[in-house]
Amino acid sequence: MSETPANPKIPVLEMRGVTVVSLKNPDVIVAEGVNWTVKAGEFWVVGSPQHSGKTDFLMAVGGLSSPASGGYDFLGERMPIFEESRMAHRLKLGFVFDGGQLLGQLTVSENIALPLRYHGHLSVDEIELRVRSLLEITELVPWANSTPANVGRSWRQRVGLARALALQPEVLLLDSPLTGLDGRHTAWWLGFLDQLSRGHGIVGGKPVTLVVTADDLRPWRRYTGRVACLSNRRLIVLGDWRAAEDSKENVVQELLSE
């Protein structure tokens, strides 16, 4: 799977003067003048009101769309990465889509196995073993042979997580992972992501750098160490929770008190 970068001083993510536009309408600017650095091992939450572009922003961070202007590096290499020759570097970053974004004709197990079949260079037996481990750690074993249409949204979200973890990424981006979850599922996600940030066996015990988006900052207080907010075409980089709580920005206070 992925290896630790040779130079730990290189930022994991670094944006310089980046402008992000909407995927659906490139004339709509989501954020401009973004200067943001994410270091290895950090756990960030990017808060934003609903329908304010956080999915578009995270897609740009994940290299799934190109910035309209500015420069963006991932582990020292310019993004986005589409070339096949650089795919191994690109796969050090995993992405969990809101709702899972699963392939409906495949079973839960088959969805999780997809990146391993395309990029894992493993035998059939090794893939099955890896998928089984991911099913167990995400509590998805009862739905292994079900298609997404027969699995509840909360569990589909976990399938998306298991698929993203299949290749043991060094960095994981999660688009609104708590949306639509009840208390039990929310607690599971917060606890599991906290374990990933500290080092979990399912990713070889190495701490994973995490960036999540949210329209409510309150659940993340005890878990993430770094906070930013997206509002009015700006990424407001706050820093730690003390800075967030002291911020005079209206959007920050709204997301902390909803």
The other form holds:
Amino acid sequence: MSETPANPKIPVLEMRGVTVVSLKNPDVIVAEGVNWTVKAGEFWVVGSPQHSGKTDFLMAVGGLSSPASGGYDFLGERMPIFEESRMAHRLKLGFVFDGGQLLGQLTVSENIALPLRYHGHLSVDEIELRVRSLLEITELVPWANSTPANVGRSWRQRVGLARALALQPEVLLLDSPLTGLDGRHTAWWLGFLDQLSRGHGIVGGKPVTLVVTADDLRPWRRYTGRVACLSNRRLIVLGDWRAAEDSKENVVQELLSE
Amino acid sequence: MQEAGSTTFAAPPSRARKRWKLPRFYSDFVGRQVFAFLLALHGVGAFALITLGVLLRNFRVAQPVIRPLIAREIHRAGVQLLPMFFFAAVALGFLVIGQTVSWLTRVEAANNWLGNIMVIVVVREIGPLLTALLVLARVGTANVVELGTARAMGEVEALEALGIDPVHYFVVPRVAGMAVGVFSLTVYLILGTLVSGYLWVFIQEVPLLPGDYFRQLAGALGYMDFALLALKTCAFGFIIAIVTCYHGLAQPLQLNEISRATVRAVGQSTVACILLDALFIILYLAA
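Write the structure block of the form predicted in complex with its partner chain for the protein whose form predicted on its own appears above.
Let's see the whole complex now, leading with the same chain.
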């Protein structure tokens, strides 16, 4: 669990000349020459057409795959982190997968409790209390004892969110969180992520730095402050929404007008 | 331009050579099989070393999570299989003693050797190997399917994102559970076979008292039998767990590749167990 506050002068994420390759096929380049800096408290949306490597890119940002070249620092430390000794630093970054990617053998509440039980920071009662509050806040109480196979896809995505929030990360990466959601679920996600970026009680009231990927930028216009686009092996860092709207890049206009 | 299939050097003409030269297709096939075997050996060996490293390094890590998983695996690879092993023990006792009695009754004083035969055949050879193959069929195959599905569904990446070592979470409990399971089931199978063997002796009206039968067994057993039995069965469990976990977990799989991975895992586990058994025969003979 993130105990030490991040130094505000150090960028949260900093990529310099990074080349990202596909996790399943390392011969496929997803993005190259990526220079990108994310500061504490920012809320980024990375837009990209479908099947252009958003998941691979976000997994590289999350330190789940190594960049083929270039340097990538997370809160001042070189990524990726696999060593046990630096794991506490690595756990300041949470990851929500598209579809949740839950452990099929565990129930919803066991999935949420898993990181807390594994890393052993809390007592059994504290874990139970924390899981209960995460279930309530994500409206998952009715499915607490169900296995993921018996829970709808929209709700599985929320379980993934609750599990990622269990360790109170300072930075949260979300892979296409709105994919396949109806209007009600979409509104809930946008509202909840907005609260997280401003500071929510479930993460100790501190603003969480957020990076989401999306194949449609329009729903995010009111909520996120910073925009980037991934297209043709390039990460186009646009900045704010005004810059995005003024951009001459075709892909940006497509993602804004879909 | 060389013709397809021709060699790059001029071979001396020889009738024998022409007669016995294999078509190029066979040599390619054998070469590919040898390379595939070496690659599999390399992969499984590396995976075994990684697992041992994780097992020792994380021995005390996350015990509230790992202990229940080990208990579940012991239940799955041990307790749940007990009814099947009870049946196998009865059948094996009847098989070994039935065949032996029907042949040895023609030989004078052959009854004096029934205990020795049971120890050599059941305790040293068939008991451990049959247990390993049954556990492979019932639990090893399930391992590949479960882990292959977990891999295909992205559970490995999900664990890594949570700072959880997938080998610690998925493989270590299976290795521990299967080693304990194969050892325990072998002991139960041997005990059941020895008892059911005497039942067959009794049914056949062979003049052998229970006391004499069990005295023969005790006389045929040495301390080396107990030590090598424990070592061999734990090694069988370790090998089956490592090979099946390797094929399920170590390579990214699509759902449609899981059946092929299962077949490969069963084949390699069987060969590995038989080779290990052959190694133990040498140890028995040397002892």
